[in-house]
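Heads up, the chain below is alone and in the form predicted on its own; it's given as structure tokens.
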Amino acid sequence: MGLLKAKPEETEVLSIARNHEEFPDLTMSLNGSIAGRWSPIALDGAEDAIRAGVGPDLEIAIVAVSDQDEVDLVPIIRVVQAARDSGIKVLLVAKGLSPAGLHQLLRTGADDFAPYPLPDGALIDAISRLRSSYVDDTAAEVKGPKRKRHGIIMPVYGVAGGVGATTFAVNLAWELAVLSKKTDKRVCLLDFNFQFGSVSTYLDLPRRESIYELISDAGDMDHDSLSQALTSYKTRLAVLTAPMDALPLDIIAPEDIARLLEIAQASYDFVVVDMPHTLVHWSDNVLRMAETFFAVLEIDMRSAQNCLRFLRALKAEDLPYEKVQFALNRAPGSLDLNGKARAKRLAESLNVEINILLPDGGKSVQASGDEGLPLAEGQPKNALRKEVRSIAQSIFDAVVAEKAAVVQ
């Protein structure tokens, strides 16, 4: 599976302190979690550096404050204000600071704080919260510098109705979001079935009016308009649901679909797309931009026939069909020899490899969807959930490994 392309690391987090030697645990935590992507800077020069523009990828300023700084908070207040003016999130690390001093800095514009010494995992949790908070507070981040990510695009396409493509897409996105909890990775889920998409139902999310505005006036699409259309599921997963009303699938042009995906790629590390069953004039754009294109099918005649038509269409248009990864839903168990023989014949008749076997999760899968919960939340021991988690883990590990290779 081709994943992220190598690119140099840039400063994403700035650590600001009058004396960094007072905060050795902070330095150790930053080196352990985001080594190579943070930089220390003295308090005296921090305001000027931020206003001058430290770098396009800078997202968070960590301001470390001790009780010795409390005699004169003005320089720290100016740094916090400069960061906020630049659209940078501010995390206070407070060492012996009085409640009154902490309250004053938070009122100035700091987004969050952590006590010093830092509890285990507190720093990376705070950084993850700040990075995900823009879904609910779009204005602060979209006006400021952004990290130029290059997220991997993973569309999920059902070759026939009812084969479980949306279930797979929703649960894959959520499992990736759970795995990203204590890292700097971001995940979003885009419902491209503009007529009858059901991602919002599976996650019990509202459908916003801004979604219609986004896709009906896509020529003016930017980070701001996309952020306003996104909804957050449990602060970990950004979701673009289908519009409130059924819209024609050709309401958005191919170049606008490409633009939407480019914007999502710039802000997220994993972009899962729930595709409509119908092949439309922008389907090829999604396939070309995808790293892996999941095609979900079952062992039945309609899946086989539709899959054959799908492959013919890709080859006729000279599209990169080698990106397609076939996933067999409700796959036979290890003891179902007859079912395994049928699955083998299906793959041979289509001349494809079926590398993903999704077990039948039973009625609890439908029940979980009706309740608006991912399987990990409603049915964590479900066999389908375990397999989707394994797939998500493989994807996540591959991205992390490739990222580590770049750093080294």
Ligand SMILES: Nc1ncnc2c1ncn2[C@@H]1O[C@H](COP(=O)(O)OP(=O)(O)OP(=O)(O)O)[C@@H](O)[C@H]1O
Contents of the next structure:
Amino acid sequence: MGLLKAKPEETEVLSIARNHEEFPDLTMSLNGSIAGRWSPIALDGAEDAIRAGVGPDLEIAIVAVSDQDEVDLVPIIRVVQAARDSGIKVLLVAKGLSPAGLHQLLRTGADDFAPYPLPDGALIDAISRLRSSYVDDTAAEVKGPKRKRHGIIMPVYGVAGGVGATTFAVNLAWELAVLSKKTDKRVCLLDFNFQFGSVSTYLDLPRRESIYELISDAGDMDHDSLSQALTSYKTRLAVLTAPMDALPLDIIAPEDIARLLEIAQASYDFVVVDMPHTLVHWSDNVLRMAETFFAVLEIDMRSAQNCLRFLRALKAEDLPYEKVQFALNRAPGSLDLNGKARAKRLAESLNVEINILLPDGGKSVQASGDEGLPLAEGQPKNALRKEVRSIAQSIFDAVVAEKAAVVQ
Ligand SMILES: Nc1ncnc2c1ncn2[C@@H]1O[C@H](COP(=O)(O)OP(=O)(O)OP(=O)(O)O)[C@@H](O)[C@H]1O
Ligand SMILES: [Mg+2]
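Next up, the form predicted together with the ligand in place of the form predicted on its own?
Every chain and every other molecule in the complex is listed next, the one we just looked at coming first.
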């Protein structure tokens, strides 16, 4: 049916044009952001393909129209209608179209519009917007003109260096983003390791200049300055990477960290934060605002001792340590009785429950990180991925259930 690149079941975005060669920037932008998940299709036959059902993952149809199409807009209108009938969002990309032509197309029910040539970032922004405008059944009932969110904040803290905190944070955020497909849920991941944060490495994302301004001049922070500093991974996960150059961790005041989290919370349903190991004067703000605070540790003396210190610090400051959820990384498998006994002793000596056991995923975990891919993309069958996915699923289900309860 003319789907050239992606397999039909992986196509999330369909790009429809009479002649794609007229829109080279469009192809480039799509390849740059969602390679493998979009397919070009000729205008001829697009209507049939959509009506036949292109694939379960199809969310957005980009309809690229130029002045050459203006002599006969009927085939374009029919495609827009077919997409609308199938519940697919339509983004119109218009090149040299007259205002009358544009008006006519927008009236047929296109959801959004971008001019061609595409301004920097316009396509990604439009795709993100359309995705987040999908509403699930419960949201439809409570939906106002623009729902203000109140996202849950989930910091991830490694009690010692290299225990796997960033790996957990990145993969948890991405699994939540994948689960949020075709819902109105939005996910963001904030790297608060302002010195050596590695989220950008693990997702192969550039570190934007504007992050430096955002953090070093945080007093003036607002929605716009945060969104300028965010990048996105595959248009589905918003990411604040660490800045290009290392910044002191105390460069940001506790009230500004709180403000940053509040802004993120108002725009995203899930806010995952990769925390620095060092306890700084804003750590307690993050903990207080958190829903759940993941503390990642390993089965060794270093983790055990740091963990004790961490718990003691929380108690001394009267911080809500009941929010801390311990995650044992590289946990022993079910057949490793000796390892399991050690894990049990560790939990007893710390006097905590360890509810999350993350298995060792072997060398491929590091390989995925080096390639800049979440496990779901690079190693979907990896044991660590499966465990992180099931954790993400229970968090996701809990949030959806809570909202359903509010609606009733
Ligand atoms: N469960 C696991 N199985 C296999 N490899 C893992 C696992 N968890 C983490 N790793 C690997 O261990 C290394 C350290 O992980 P990561 O960077 O996530 O740790 P961290 O606690 O964030 O470290 P840092 O102290 O640098 O912030 C990485 O190479 C990662 O791929
Ligand atoms: Mg880290």
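Under this definition, the rigid core comprises the largest set of C-alpha atoms superposing within 1.5 Å between the forms. Positions refer to the first chain, counted from 1. All values reported here derive from a predicted model rather than from experimental measurement.
- Put the two forms on the same core and the Cα of residue 40 is off by 2 Å or more between these two forms.
- Residue 387 is not among the residues whose C-alpha shifts by 2 Å or more between these two forms once the rigid core is aligned; its shift stays under 2 Å.
- Once both forms are fitted on their rigid core, the CA atom of residue 305 lies less than 2 Å apart between these two forms.
- Taking the core as reference, the Cα of residue 91 moves 6.7 angstrom between these two forms.
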